[in-house]
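Encoded as structure tokens, the following chain is the form predicted alone, with no partner shown.
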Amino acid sequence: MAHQTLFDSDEPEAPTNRPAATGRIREWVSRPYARAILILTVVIGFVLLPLAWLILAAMNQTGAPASPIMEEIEKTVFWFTIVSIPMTAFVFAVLVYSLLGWKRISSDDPPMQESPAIRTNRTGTIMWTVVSSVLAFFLVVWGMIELAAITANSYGTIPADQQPGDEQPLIVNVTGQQWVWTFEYPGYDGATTPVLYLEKDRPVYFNVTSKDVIHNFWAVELGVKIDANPGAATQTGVTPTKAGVFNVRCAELCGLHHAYMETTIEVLPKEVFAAAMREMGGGKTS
């Protein structure tokens, strides 16, 4: 039987001069363009950092947060912005350097040799996998915790007559139709208003429906946003913690005048709210 020679083998010869994974990373970082990208990443990251506070300032221009739910939403927006800044800064750094540093070759020297593929760099692959997994784990855990907090603050899974507190929550039937909102208060002789009146620090429970097409009830500064479906009722709740005038908008494209389907929320102290209900013809019945 003939002996199989090296040249008869189907297996490729293992490389004998490949540098260690850590060495390849050091070699890459030592390149001028890599250092420039890393420096740009740090600079752009610091430039983008104030965005976390600027976004909150923009969200608060109309009076938010006016409920615990909106406080949780703002906290989530703030920390997600902070976490996303390093990745965003790196992408922008590569973009900027690509436009300015690699726009032309200004010498007769040939370009640097191509770097080894990332897929063959065990250290790089492990780093990428670990960082991605940690980020994904953070987002999932944060999302689950915030979802539980928002659900607890909205009492969305608890019947209205079993919600916590010494005083029963305010029940409001919300009806959307092209292109107005109507609010009915069953506990106040069924009084109906085009403006949403709420009592400060009193839980409110919304029964939301529609008379025609799908709308979306969005109490902006309260952090409440839920579909209004024709022929069905959806429920959610909130506890207003700040007196003032806030906004209700439709957040579902519902026809020609969708953009004008808006009204206001007036969150009032207890005595003022009771007086407003009496003026609307709603003597308290429950």
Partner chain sequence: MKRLLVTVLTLVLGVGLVAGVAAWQIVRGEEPPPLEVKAAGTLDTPQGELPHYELEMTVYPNSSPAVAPPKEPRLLAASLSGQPFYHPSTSIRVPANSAVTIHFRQYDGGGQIYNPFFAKVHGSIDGTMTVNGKKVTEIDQASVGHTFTVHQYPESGQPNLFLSVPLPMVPSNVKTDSNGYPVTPQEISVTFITGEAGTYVWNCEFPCGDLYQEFGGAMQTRGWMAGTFEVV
Contents of the next structure:
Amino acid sequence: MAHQTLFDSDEPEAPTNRPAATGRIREWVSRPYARAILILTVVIGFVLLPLAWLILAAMNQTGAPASPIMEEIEKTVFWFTIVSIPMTAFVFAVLVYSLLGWKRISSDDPPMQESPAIRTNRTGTIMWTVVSSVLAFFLVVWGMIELAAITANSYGTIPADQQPGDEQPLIVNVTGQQWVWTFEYPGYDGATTPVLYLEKDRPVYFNVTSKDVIHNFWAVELGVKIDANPGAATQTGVTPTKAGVFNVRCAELCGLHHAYMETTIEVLPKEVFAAAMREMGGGKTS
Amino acid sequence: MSSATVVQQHSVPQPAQHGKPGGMIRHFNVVTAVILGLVLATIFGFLANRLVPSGATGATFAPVLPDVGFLAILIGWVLGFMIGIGAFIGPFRWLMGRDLTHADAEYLAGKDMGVGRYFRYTTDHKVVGIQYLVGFMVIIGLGGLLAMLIRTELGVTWAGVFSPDSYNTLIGTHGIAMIIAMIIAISGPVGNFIVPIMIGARDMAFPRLNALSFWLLAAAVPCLVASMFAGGIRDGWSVYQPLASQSPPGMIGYQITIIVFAISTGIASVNLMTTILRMRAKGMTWARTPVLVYGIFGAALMGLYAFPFYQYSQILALSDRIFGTSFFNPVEGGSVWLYENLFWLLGHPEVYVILLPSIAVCLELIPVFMRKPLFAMGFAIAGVVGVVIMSGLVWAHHMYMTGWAPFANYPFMLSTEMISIPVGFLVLVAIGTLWRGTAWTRLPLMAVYAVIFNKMIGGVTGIYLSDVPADQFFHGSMFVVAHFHYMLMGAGLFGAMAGIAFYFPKMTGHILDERMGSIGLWTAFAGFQLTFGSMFVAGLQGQPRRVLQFDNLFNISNWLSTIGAYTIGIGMLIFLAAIIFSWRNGKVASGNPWASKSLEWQTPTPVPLENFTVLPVVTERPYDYGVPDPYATAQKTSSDKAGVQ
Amino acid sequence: MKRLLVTVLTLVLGVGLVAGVAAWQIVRGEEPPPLEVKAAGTLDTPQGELPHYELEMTVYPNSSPAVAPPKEPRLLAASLSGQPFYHPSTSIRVPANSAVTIHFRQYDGGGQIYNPFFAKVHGSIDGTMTVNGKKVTEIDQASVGHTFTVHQYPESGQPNLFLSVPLPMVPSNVKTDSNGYPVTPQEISVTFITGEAGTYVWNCEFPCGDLYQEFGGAMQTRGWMAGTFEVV
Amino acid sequence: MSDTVNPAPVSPTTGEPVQVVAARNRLGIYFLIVIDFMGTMALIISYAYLWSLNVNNGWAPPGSQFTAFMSNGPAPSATGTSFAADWPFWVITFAVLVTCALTWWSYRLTRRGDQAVATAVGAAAIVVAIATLVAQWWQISTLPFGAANGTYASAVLILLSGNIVHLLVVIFLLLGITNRVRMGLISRSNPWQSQFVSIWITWIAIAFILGAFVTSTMKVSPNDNPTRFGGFEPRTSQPSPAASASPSASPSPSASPSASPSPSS
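Since the one above is the form predicted alone, can you give the form predicted in complex with its partner chain too?
The next block holds the full complex; its first chain is the one shown before.
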């Protein structure tokens, strides 16, 4: 132990003796524990695999996805699950095998027998670093692309004059206050409702603000979530693609009746929506 | 020059011994502290009542008294408590030029004092470590009680046990009590008791600051309890403004607790860092420093830069409340995003303040039980350093959905997902050390298995939350709650259990009862998976967090969650019973029951006052366990047996 | 066996503590006792002839020797004294599928409401209410005293019921009696139809508490300006 | 009294060489400065953040009647925004710099063994520090606004309160260190505590400079189209929403006909 650095390698064989990479891989796989761990990894991986669908099933219980945004979100969740399964399975396999595969001792006294002194393993550490970096890189790239897509769908950063022009978007001013939501339709004479009415396949643009504390406007099945901040207006938007009754929940603790700050979204076909608006007092459309 | 001392060229004036060793501090202990605290609280409350009579009303309908009065009472309590414990004697003596003599210092360290030293302003790091251990158990007991009550409310859906205001109080107090408990969980007991011995020091760098940091904590926690009787903390542990400024006077209890606790943490961080940097034994180079020391150092460093933001966010909030300033009041120009930023500037490093020591303890004890050196120690250190650096750059991932700055979501998503690489290094080191080892399946090692399992689940669910699109669904839902419980409880608390079980023989001289401890651990572990596993499901289904009433859809997952929570409670109580039983009646431990090679196990148990009679010199790397790797040394053989070795 | 004894003792103490607090909480009963309705024959409504019930509630600006304030923990009560509350109870229980008339007597002042939506009547028969004998659909949003707003309960299968009644304020210059209350309160009655059985919450949407936006204190405390509304 | 010449003086408390103790304590001081620096940064970030946002036009609300913090302040300015004068910040900062210089000088003298002069210089530093404290209090009490006059007032007042706390700490440290120099506890062989106090006061001076800098460079908010409280951005090209009640301003007239209730029936 003469020279000691943090990253020194304890592999004793000189580089000249090192067999070729394929040979070393073959040798490694031929070790009994290696094969067992690989098999275990695959088995655990397949056991975990249904999670990817179960997660989506749980998310879809109340009717999601009802918008392109929610579809993007579910796609993200699905692929992230798939991608993270191999690494998780490998770690679990090592955990299981280190208890059951390699020897174990459960005496009260310290064991007399020592394990192999593996201080490092260049191949292993490099592989881990590369794999985890690639995974992280994948997550980042995927996230960026999806975020850009979602932002485009929700018109968050698009200037007002460049927003979807093929159809006039519906504008809804969402007001959170302790502990009710009110929805105002400036395009319909400022009709105001305690329930959110939306038109199927028509882009809707939300201006969200709060009269008092921070709330969070969460249109669950539409995959829309944005804080309602006092002293600021936040924008988001969505195109509901499925008619039905969905939920709005408040996802930010806002005081006594936070749990009751819920309401429903009714996504209606075009004519029904117009009729509903007329009934609410918004006769003329914009 | 008035004194008769002759100052030599190279000698230091010797302080005079005034009276008995210790001087004034002989008269102070926890009883005087509590008495003086209560007296001063009463006086301050009375004065506040006189200054702001209860009839006077503010700008609104409410009388001014409860806020000002409650604040005065809490300040009186903290001041009185700290005076009563003797915390101000040190500065006073420094001002008067009455330096400590060696005898004074020894008295302060609790020499020959018996059990009484645990109830005094004792500077010995081992005493402080035990005090922290007990303090941790008390606070986590409080937090656990509140957790059980929360789950009772959520599980017993057919009978509303609590009204919404009480329920919100439970949530907030549970959150902050658990955060405080987990921050001190390992850095407190292990950091104070073990680290100085581990690095071969006689004591911490600043022994009196060490005592101060604990007693500040002891003064702060009663404020938290008092707040529950003054309307409570109804706004979650993050007490977002401006909701918090609508809270009853109890909120002031939170603010005072945090202000005092942040001072305590800051001082403890300074102390730990200075000790680690300056007081390592001769020959303990950075390469020879155990990984636990790195972990504690990283946690202390993050606490150092993060806690002031938290403290000042609460100071500003208190100022808003008492003096009518408007930092967080949007009506008058304040910004809610300012609070969120200040809060999460602490908030995210704080998560790693909890997590890093826990992982470090695990990495520290795996080699001992595997009889193997730590695998790729360089990666462990790189992981700690990476986490410390990156933890300061990720805070706004708690604010993806606030609309604060939509463009900032891109860089913060990048940094958040990148932090998984250094954390991954720590996992690599852990499983690399398990690799091909012969597990000595004692309780501490088994707790490490639990930690790695939970850590993986917490980590994988974390990547959904780090991703903005997915977070658009998960933010503010039960999924988040389950995720951070996997991190803070599954990894943090189980890591603390591993650490306590591992260092128990050194701290108390008895071995933690293996069977009771294991039953407790695994009961809690099973309950944990059930509780938070079903909480994940509730989150996926769309249950927002911090609600006491929810859709029927979530009933089943909440019922399961509650059953699991009770199981955790029972497991934790069994573990607690194991600690209580073993402390006095457990099997007597030798100095080194785990046959470890690190320094702290080379001292006798109980550890003598100054740890080492002769300061050790370190000549080898830590974790010098194991035999040469048969696969590396043997010529190419196809022996299957060798693999098992 | 000492080990077992310690374990059992710890378990008993721990479980007992949790159970004790929960039981004490249930016995203490934070919600005030429910307010029952009085039967008042039948009423002709758009939905046909329905059994009619009546309910009386009073809003006081603060407590007085004549009217005791809602019960609250001591320290909190000190901070709430001087704040308005609904009397005699905030837990309301009404029968299902019937017409219910609530008579409010409003003794409190008021001012501008944040959201003009709540200065209108929502959810009553014809969308009207009676203020001092006059039928109105909304009141001046600058002179609201309180509102009585029943809303959503986050349980699926709950029938929809959204009722919001603004109660006009009492002008500040009217004569007051020895208790400090106006001699003549605002008298409001509203009639609405309850549907199927369900549970709801209600609260006041006019800021009348203290602290930030005057939405603290009484506004955030059950028994004062918020409560439960049960249709049975 | 040991009068033997000891090549490496040891600390009487722990028995270690004083240099070792000093190096440790100096590191501790640096860490404490990091803590205090982060706290001060929290205040400065708050200042800059609120300055840049100007939510609800509340940074320095125009037309609002600024009221004096103390009764002996000047008459409130009734029109426009009112900001604190720059020069008191810089005068006070200068005074702190003088204190800092005196402290370092005192430390140099102590190292040279000039005990009597060092004590005198230390005493002078105390006098300057106390004068600074008085000046700081004077500045706070004569500000043309009170704590509730918008966020500018809040941010300035909290910065100045931070200054007061810093000055109190400085005065305590100076009192102690000068007393100790006088008693000979801080001497040529062990002058380190004097150095630590000087380091600390140097940081305090920097904190004052930072405070004075932000208050004198960031005054009128750059955001002249601030978000209205509880309202909506004028970004929608649609008809603006019906009058949203602004709780702070005068009641907006309701557009809809309202049945005004008669107060007495």
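Throughout, rigid core stands for the largest set of C-alpha atoms superposing within 1.5 Å between the two forms. Please read these numbers as outputs of a predicted model, since none were measured by experiment. Numbering follows the first chain given and starts at 1.
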Exercise. Does residue 88 show a Cα shift reaching 2 Å between these two forms after rigid-core superposition?
Worked result: yes
Problem set entry | Core-superposed C-alpha of residue 185 shifting 2 Å or more between these two forms | no
Exercise. Superposing on the rigid core, is the CA of residue 78 displaced by 2 Å or more between these two forms?
Worked result: no
